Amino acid sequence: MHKIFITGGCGFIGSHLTEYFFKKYKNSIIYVYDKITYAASIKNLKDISNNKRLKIIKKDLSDYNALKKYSKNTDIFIHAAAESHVDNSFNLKNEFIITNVLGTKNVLDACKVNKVKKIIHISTDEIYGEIYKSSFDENSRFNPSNPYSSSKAAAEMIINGYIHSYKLPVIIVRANNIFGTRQHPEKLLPGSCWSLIKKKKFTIHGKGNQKRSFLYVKDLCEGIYKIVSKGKNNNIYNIGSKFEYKNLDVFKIVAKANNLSFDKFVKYVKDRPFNDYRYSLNFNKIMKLGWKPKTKIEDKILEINDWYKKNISRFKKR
């Protein structure tokens, strides 16, 4: 029996990696170590959560002697908590570095102690910045732009240190924004919904002209298990799509699917200290596997929508 041990795992990525990898492994039991933040919840499992091979350990990264504990004899580890709001790491808030460097470092201590044979560290396309045109692949230079990158950059240049010091396998995965269900209001598409079901004025930074490329959050689960499975230790893989969007279109999408006009429900406000105009991920590595995105927002739209509408109290008023 394998055994699996997912942090985050009730996140918003990381209960679907729970959910996904607890199918595709009949014969695993999967420890999910989570602290349950604001944009955490057990619900988000409700459909396994009764199930013995499923364990939630509510702990802390910065606990190392409980992360230690919780994942020996691990096959399987795939790191996926983070702080991840962008707008809330221009406060300096000490969580992004307690989490995502220090939690990253006590993660890696204790698989070195017990010996993981895989690791999958999920990093984000923004530690490479912003790029106008064309695409970073795997080796083009870090050039993050705010607290929340530098943190996840930061994270990486300790897992580079671990890989060649110690030998620890670890394969770091780079994904484009991730959109599905559970994720929380403070991002963008997910607070589009929020804001229009409760028929509440949405705030766009600057004019909205900022592109992103958008990947479903099952098509995120589908490659990462592709990584488990034929990924080579060591390496680095970028998981995106082409589906690219401005920022104010992800809104016009969302108004759509809620029969309102945009203009009536969208207020511009001033851009944050430095928005990156552009991001965009060549995924060929992956491709290599056997693996591409399928899903568009517009193919999901209005099932997100409703899962909002159906779980609009589980969020508290922004």
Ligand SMILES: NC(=O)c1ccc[n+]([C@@H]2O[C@H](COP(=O)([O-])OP(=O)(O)OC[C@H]3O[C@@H](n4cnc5c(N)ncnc54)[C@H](O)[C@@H]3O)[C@@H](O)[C@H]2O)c1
The other form holds:
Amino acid sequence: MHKIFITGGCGFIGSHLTEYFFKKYKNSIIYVYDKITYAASIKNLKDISNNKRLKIIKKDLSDYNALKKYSKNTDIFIHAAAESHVDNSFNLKNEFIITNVLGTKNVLDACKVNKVKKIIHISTDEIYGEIYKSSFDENSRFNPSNPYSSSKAAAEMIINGYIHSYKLPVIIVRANNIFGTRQHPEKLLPGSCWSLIKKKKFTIHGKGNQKRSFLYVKDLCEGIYKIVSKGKNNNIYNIGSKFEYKNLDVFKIVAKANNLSFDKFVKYVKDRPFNDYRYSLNFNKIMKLGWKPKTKIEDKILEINDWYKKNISRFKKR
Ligand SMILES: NC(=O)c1ccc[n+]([C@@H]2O[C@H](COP(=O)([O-])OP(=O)(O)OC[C@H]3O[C@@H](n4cnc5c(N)ncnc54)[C@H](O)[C@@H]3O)[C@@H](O)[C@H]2O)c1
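Since the one above is the form predicted on its own, can you give the form predicted in complex with the named molecule too?
And the full complex, kicking off with our chain again.
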């Protein structure tokens, strides 16, 4: 029997990963380790939470002893917990360093002591910073430009040290923007759904011309499974899509899904202190493992919007 340990498993990406691995590894036992912050909910796992193969541990990454205790005999460790919202990270809120950097160090120490055989660390394309044309590959240099991406880059540097010093079997996965159900409406796409369902105005930073590529969360899960089964330890894999959208275009797609005219509901506000113009990944390396992105926002927007309609009461404020 496999023991799979997933941090942040009650959050957006983590809950989809938990369900995916739960179904894929029929003989597994899955430990979800999660502080369950404002961005997460135990309801995200309601379809499997009564099953004995799932254990949910409500604990903080800062609790090293708990991490060490619960991750004993883990075969596959997926580290998805983080403070994830860029806007919250301005003014360098300490949570971003405590969770994303020190929390990752605790994960590594627990894995080292428990001799975990495979550790997948979920990182972000934001560590590369912006790029006007072409794309970053896994050897591109770090150039994080906001406190969130800086904390994720710092976590990767700690991992690098552990790989060299202790031969820890870590694989880093750098993902571009992910979309799907269960994401907190603080983010662009779910925030657009939330506002338009409530017929409220939605704020767009600057003119909304920033470009982001979007990968569907279930395509991400398949990619992570490929990396778990075929990826090489101590390697980095970019994962993303070439489905690129301006922020304003994402809002327009959601407005169309709600049969509303976008210009009546958009409110342009002052841009972030620094807002990367475009992120873009070269993900040829993971494609060589036999994976590719399949799903565009337009393919899933009605389903996602419908999910937010049904679950709107979960999110009191954006
Ligand atoms: N969402 C994206 O578009 C995206 C893109 C690239 C990378 N990522 C990365 O993927 C991972 C998951 O992101 P997400 O979008 O699901 O974020 P999320 O905010 O929805 O989920 C984060 C999860 O981590 C948990 N958590 C936060 N602090 C914790 C702590 N101190 N101890 C234990 N648990 C804690 C939260 O409760 C939540 O369940 C993060 O590492 C993020 O940096 C996300």
